[in-house]
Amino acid sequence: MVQASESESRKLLVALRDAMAEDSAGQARLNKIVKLTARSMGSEVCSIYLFRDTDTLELCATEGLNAIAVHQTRLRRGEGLVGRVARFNQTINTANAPASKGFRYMPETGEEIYSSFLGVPIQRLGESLGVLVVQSKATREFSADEIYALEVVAMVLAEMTELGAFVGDGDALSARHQKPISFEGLSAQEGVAEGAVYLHEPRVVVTNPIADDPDIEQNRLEGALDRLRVSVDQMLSDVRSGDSEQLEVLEAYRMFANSKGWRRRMEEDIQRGLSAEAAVEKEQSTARSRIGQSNDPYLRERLHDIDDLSNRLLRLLTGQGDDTGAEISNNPILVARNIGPAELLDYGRNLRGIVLEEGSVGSHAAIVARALAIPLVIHAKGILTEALNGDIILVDGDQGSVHLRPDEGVLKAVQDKIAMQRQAVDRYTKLRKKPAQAKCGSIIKLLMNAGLMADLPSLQSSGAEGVGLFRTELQFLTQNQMPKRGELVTQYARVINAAKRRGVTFRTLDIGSDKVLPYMAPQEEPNPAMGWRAIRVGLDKPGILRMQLQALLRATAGQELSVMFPFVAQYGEFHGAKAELHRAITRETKLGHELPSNIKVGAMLETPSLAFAPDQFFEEVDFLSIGGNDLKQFFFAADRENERVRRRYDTLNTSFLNFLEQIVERARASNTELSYCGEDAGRPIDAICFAALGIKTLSMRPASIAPVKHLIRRVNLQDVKMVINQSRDEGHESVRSSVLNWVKNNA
């Protein structure tokens, strides 16, 4: 058996190499590289098997078993062991193939003479394209030197199947990324959306996996290397030194910048024959596969370390740094493994739909899409291996799929539910102007829900009458530090011209749990959504909320400000709360500034215990804004950030529906407003059956406006209330089902 020295893997590389570069079909190069390999490994077989599917692979080429046997045998993932190989993405060398564990017999390969198997796997980027093979007829085992030169034919292969050049007739010779593939992830903001894929941080494709001159290359990886090391280290001395959490992740960067078996791994596979680039790939591939079945914790969260120091490696050695010049189409898709607020604000509305790898529903940039009404899905894992600029991308954040270069069916769906979306949406337009009346007579006022500037437009278009709730922690959000008060007074001004005369809302810095200022501290608790967040910050940091009331009373100066204070608990701290309203307008009154014509005080309802503050509370306030979001939340004891019970409680469950029903008495008794905020008020049932129990001020994203209005319009609140009062007295858990037959067969 011939050695496979460093020597004879960099011949064999070259011979490959120009083997894909001849001009011909995904076929002959695959029998050519099966012939190649076979030569200078110095064994009788050389096969390779791709996947033709998720879970089924198909020899696609060999040299030495029966040629008859191509496109023709197929074996399931973890099948024999070829299957095995590719299921644990492991490599099995055994000098007694038949005698081995899982071993299966496919007797029209001829294969029964060979004794000896060496299977790699063919993986890029730790997900597995197939299966690369060598048998002999002698009883041995392969050496190391032998396993590894196999190894790097299968890194080239990879490459080179991403890159399309084995393209040719039937499924398992297209190109990795040609295929259609779905992810099921978690919907974070609804919508349905068609457009072409632009990668926030576009990974590089290695399209010279060979290279002539090692020392070259060794050299390139070197001042990489050199730049890496640098970069991180600037990291580190930009980082606060207060900042633990960043001090710890970027000291496990610096680790594995200057790790020696790293370093030295790769110069190993230069020196076989690899450019600098696909020997960064390499390991960064086989990393991914060995950390990627640990089930510890932290060696899973590691790899993300890997993932980026190996992608600004390469972005180092190509030149690409983070901007490739690829151009934003006109019907953008933004993808990403994450993305902060101030970074989503600037691709704005251009933006189609956004689809994440990580996220949650309460991230940062989830409360950006929904101020911008973009559809957005998180959790979509594997996508970024998958995804290509400009490859066309479906986002169904109705159903939190994602479908990446879809077939002609699955195209066709969508494309229907968007269009039957734009038909609903014409319909609507001919309301925008008309009153939400019930046919009872009774008329619900309907608000939209802000955070941006850019939101206001869609005052006019949405026919809301105002906004109910302006999120002021956004401006808070997008910066590096904190703004300067006469920064919050230009732009709550502009806010209240933009709103032109139509009411605005403005909620206190609603800040903690998951929306965390930038330049602040991190506070580590168990329970951040329980914790130090929203009104509890603002009184005891009342330097901030301070600042932001001056802005408020200095911006609305002539004019009525509408002013709430977010995650009241209790009377007690709604009344410290407007204690330092009173002292922020004593000092303008003395600073000689003009007041608010009319000043409007409320609180959010988010938590069961206002529920039942002292009827002195409800005298006091202004106005009441049911928070159902986190209201919803508590009442049920459910995380609203944990997808395994987020779902599992309905908002017209009957119990919830009681407790508003007791809300709305007492607002009713101290003659309060009263409105709901949030998701909800936003889906038309659970908008008719609010307004049922009495709730006559909605407020909700401007895209809900129209078809709450339209469904308001088309039933008699009073028939509604019945339907919910006799739902409830035969005991069942929501009455959602019986609203929704009653407006299937009256409305």
Second form
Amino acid sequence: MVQASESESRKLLVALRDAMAEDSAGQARLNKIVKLTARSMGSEVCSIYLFRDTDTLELCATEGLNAIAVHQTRLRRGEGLVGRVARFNQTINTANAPASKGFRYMPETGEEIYSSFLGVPIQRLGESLGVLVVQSKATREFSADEIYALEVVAMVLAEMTELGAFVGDGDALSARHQKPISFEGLSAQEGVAEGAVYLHEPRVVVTNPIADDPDIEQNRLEGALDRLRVSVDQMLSDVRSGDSEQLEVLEAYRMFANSKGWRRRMEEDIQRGLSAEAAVEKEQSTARSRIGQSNDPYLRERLHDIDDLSNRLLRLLTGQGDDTGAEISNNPILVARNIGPAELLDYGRNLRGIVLEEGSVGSHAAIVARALAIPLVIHAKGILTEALNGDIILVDGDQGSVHLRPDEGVLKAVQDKIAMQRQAVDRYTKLRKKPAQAKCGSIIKLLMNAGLMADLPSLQSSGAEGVGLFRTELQFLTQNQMPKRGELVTQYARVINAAKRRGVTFRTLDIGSDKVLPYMAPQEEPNPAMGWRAIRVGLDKPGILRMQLQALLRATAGQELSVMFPFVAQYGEFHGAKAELHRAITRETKLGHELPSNIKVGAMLETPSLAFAPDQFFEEVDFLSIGGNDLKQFFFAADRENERVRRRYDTLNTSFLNFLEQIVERARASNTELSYCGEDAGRPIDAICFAALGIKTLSMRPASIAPVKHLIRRVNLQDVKMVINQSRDEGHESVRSSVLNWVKNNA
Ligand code: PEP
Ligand code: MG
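Just the form predicted alone so far, so send over the form predicted in complex with phosphoenolpyruvate.
Complete assembly follows, chain above in first position.
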């Protein structure tokens, strides 16, 4: 047996590189690799298995097994020793393969005469690409040195596979990243889009996995590590002292960047013939496959740190920055692990769609995507390892699915869907200037929800009569530090100017729950949606509320101010918030500032309790806006962010409609303006039902205005009310199907 020493390893890698450099086809290259590896390792057999699809491994080249088995022998992930190596991304080393757990005999290979078996995963960043195996007749376990040597070869193979070095005959050899692949994720913003992949953080491509001179690589690694440590220290000193969470993360980074074990392992890889960047990636892959199996959330979070530091190191070594020079096409679809709201705003409306591996429906990025009306699919697991810049990609935000490099059939189907949606948009454009007047003569006021300056142009294009809900917290969420009062005045004044005298109803900060400001210490609460949020924070810590009210008074000086408080659960909270407003008015008057010409003060009705508030509350409040997203979650006790339950209870559920009717009645009795601004107001069937129940103002996403108007104009609301009543009388849980059927036949 030849010793798998460091110098032997290096020689093998150099021979492999030379073999790769020859102008030969994928199969010929693989044949050379198995021959060279078997010789260098002193083993009778060396074989390469690659995945031909996500679940099937195929023997693609062998030295020592029957040649006839090549491209014939296939194993499922987890089947036999080879399948187990791939499934668990872990090496198997055994002196007696047939006696080992999971062994499966493949007669066509002729492997029965080989007793010892060493299989190592061919993996890149924890993703299994195949298995590299050596086998011998002698009954012995392979040494730690030999295992290491084979792992280094597998690493090089993984890089070469990634670079498409084995493109050739047979499915398992054709380049990855060429086949169509679909992902089932979750919808976070509806809409369908076709475009080209634009990776938010492109992967660093290691083009030189094998190096000639370990000393040079060693120096490169040391230089890059030094620079990495300096940049982590710099980040640490940049963090403002109060931000303990960020400090904690960076301290963990610093510890890792100084880790002797990490450095030693990379140095050993380099001594075996890997380049510095290949060594970094090998350790990153090993950490991924080790930690990736763990269910411990703390460890998984650390994996994120390791990935981030390794990527920084790779960028330092290769000189590839975030910007790899990839051009943004004119139809970019952003693909990322996760993204912050500020980064998303930088891309702005240029994006056709967004696909995230992680993310959540309630994340800030999702809120921004919704505000920009960009289709968003989250939880598209594995897309980052598959997608390359420029790949054709289809995002179906209605279904929550993504198709990468789609085949003709899928492409055609989605293009048809996009064309139909465009036709509908064209049809709707004609409606823009027409009123939302139902056949019975009732006029419904359609307003839009907004939260960013970027939303305001939609006021014109959608045909909305004004902004019914301006979520002020979005501006706070997208900044890294608390905005100053002057900045707020400017921002609100810009919003009002852009609205060109159409009214804007500002909602004061609704933070807490899922909306955590980056510069405020997060509260550990068992149930944040029912916790310290919105007006509760505003009343307990009135600093920000006061600043906001003052800014609103100044921004609307001389014009009408319409302001409402979020999440008011009882009369006293409204009273308290209104008292803050009056204090702000007194202060402004004392300072000699001009006041708004008129001030309307409203409350959001988001908790059932407010519907039962004393008459005095209804007398005092100028207007009420039903925040159906929250109201529904508390009415049905079903978390709006929990995918398991959030669609379980229909908005047109009879109980909910009965409740809404009571609210309408109380508002009517006290002559209080009433609107509905939850997401459901933007669904045409729901909208006509709300209107039929007597809610005459609806506020929704701009994209929903036209479809809602279109349906309102085709129905008689008294008829809709009759259908609702009849369905309720018949004891239906929800009136939806009755109304839908009626609309199909009558509208
Ligand atoms: C609501 O709860 O319906 C609402 C409009 O407010 P948000 O979605 O911002 O909580
Ligand atoms: Mg709400």
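Quantities reported herein were computed from a predicted structural model and do not represent experimental measurements. Throughout, rigid core stands for the largest set of C-alpha atoms superposing within 1.5 Å between the two forms. Numbering follows the first chain given and starts at 1.
- With the core held fixed between these two forms, residue 135 has its Cα displaced by at least 2 Å.
- Core-superposed comparison between these two forms: the C-alpha position of residue 215 differs by no less than 2 Å.
- A movement of the C-alpha atom of residue 711 falling short of 2 angstroms is seen between these two forms when the two forms are aligned on their rigid core.
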